[in-house]
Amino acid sequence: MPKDFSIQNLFRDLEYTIFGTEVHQFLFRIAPLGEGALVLEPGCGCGKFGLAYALRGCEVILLDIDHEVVNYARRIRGALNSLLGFPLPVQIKVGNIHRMHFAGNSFDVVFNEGVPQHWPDEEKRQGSIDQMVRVSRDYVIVIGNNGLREEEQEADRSFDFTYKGMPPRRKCFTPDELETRLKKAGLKKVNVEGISPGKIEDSILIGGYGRKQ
């Protein structure tokens, strides 16, 4: 369902960006980048993760296929710029994860949360990850809902997504599938973890990652 672009959500997403979440902690542990690193978040949504990297001094490009979502992310960037008193090094663009017009090996880290799982179609499911690996020169991180959980399996069957450019149904990755697809895309030292505390099969979110080097 489309995001409610309310003032309440704007303040909430600003809070997430500044103070972080479990996902932020996971990203910064796997890819602890700082001043001058180049970061790409395709399928950025509100941009709260990529913008958090910008607060650490990284140069960030946020990409989303939905114009309304991109405009919302720009509002959050504008609010952060006003709070800081200077512009963050962040570009926010409309773009398609399957047709990213960046040269290969352009970014130090390419990541997203909840994007490749939106395509049950085999070609697009793998293709989104392949594109992320193509434009990265080091880290690639894919975060999504845990397909081992019955709740997520039911959601896969019942959700009706209306985001622009995405099919109405999703298919969450199991940890094994996510690991397999990251390896198939050419990453080395691939690992998949549960992001919430506890056993991986109980974690609501899983994160898979690897490096090209």
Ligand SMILES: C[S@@+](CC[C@H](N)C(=O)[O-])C[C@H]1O[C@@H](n2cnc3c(N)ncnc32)[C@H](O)[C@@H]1O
Contents of the next structure:
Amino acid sequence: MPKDFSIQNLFRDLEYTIFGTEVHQFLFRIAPLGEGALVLEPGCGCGKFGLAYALRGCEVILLDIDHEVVNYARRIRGALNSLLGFPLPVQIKVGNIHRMHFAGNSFDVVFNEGVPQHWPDEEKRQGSIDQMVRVSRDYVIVIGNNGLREEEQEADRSFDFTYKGMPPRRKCFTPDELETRLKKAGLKKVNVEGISPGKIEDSILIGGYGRKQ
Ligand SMILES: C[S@@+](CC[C@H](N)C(=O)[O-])C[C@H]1O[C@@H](n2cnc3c(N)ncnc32)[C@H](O)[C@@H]1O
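Output the structure of the form predicted in complex with the ligand; the preceding block shows the form predicted on its own.
Everything in the complex follows now, all chains and molecules, and the chain you saw is the first one.
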């Protein structure tokens, strides 16, 4: 099933970018960055999170391996620029999270949503997080579906969507696994929370985060 680049989806993603979601609230609470901060979102998809950081004044780089996805994210940036009447400081590039050419410690926050969970093999699962930590100088945030939930475990078993650059698989992190991997990558002050309020085991999405300093 190819990704749907319809005008309806574009409009919905534009709305999420402008008005936010629980994930946006989580990101802005954990890494409350504004004017002049440098932000990287590798595996950005439509870019609705990174673009929202740009609306707060950050300088943002969005990276995705799929040319068509990158063009879609650029269309959303174009719509935002038209609505605002000035260009947002956002670069949207084709790139591979496993081979990022940025120097170490380049960004104030490096984050993504729904990315490392699509590599079940150890090398890319841990390697993608290691790369995020390498290029950050402060915050790293990894958001994904909650491996504690039966529904997500079932979705993992039946998952067959093929994102470019990923196998048609998904293996959600449990909070414990995500915490262990973030620590293994060298982060300090690591924590994992549910994105929705309430008990962590009930949240569809979890977010793991830590700091380099
Ligand atoms: C689940 S989607 C992320 C969705 C995104 N959070 C959003 O809001 O649209 C995973 C994304 O990772 C991208 N991707 C896959 N392999 C990649 C790689 N090696 N480097 C960078 N991006 C990659 C896919 O093209 C896809 O857009």
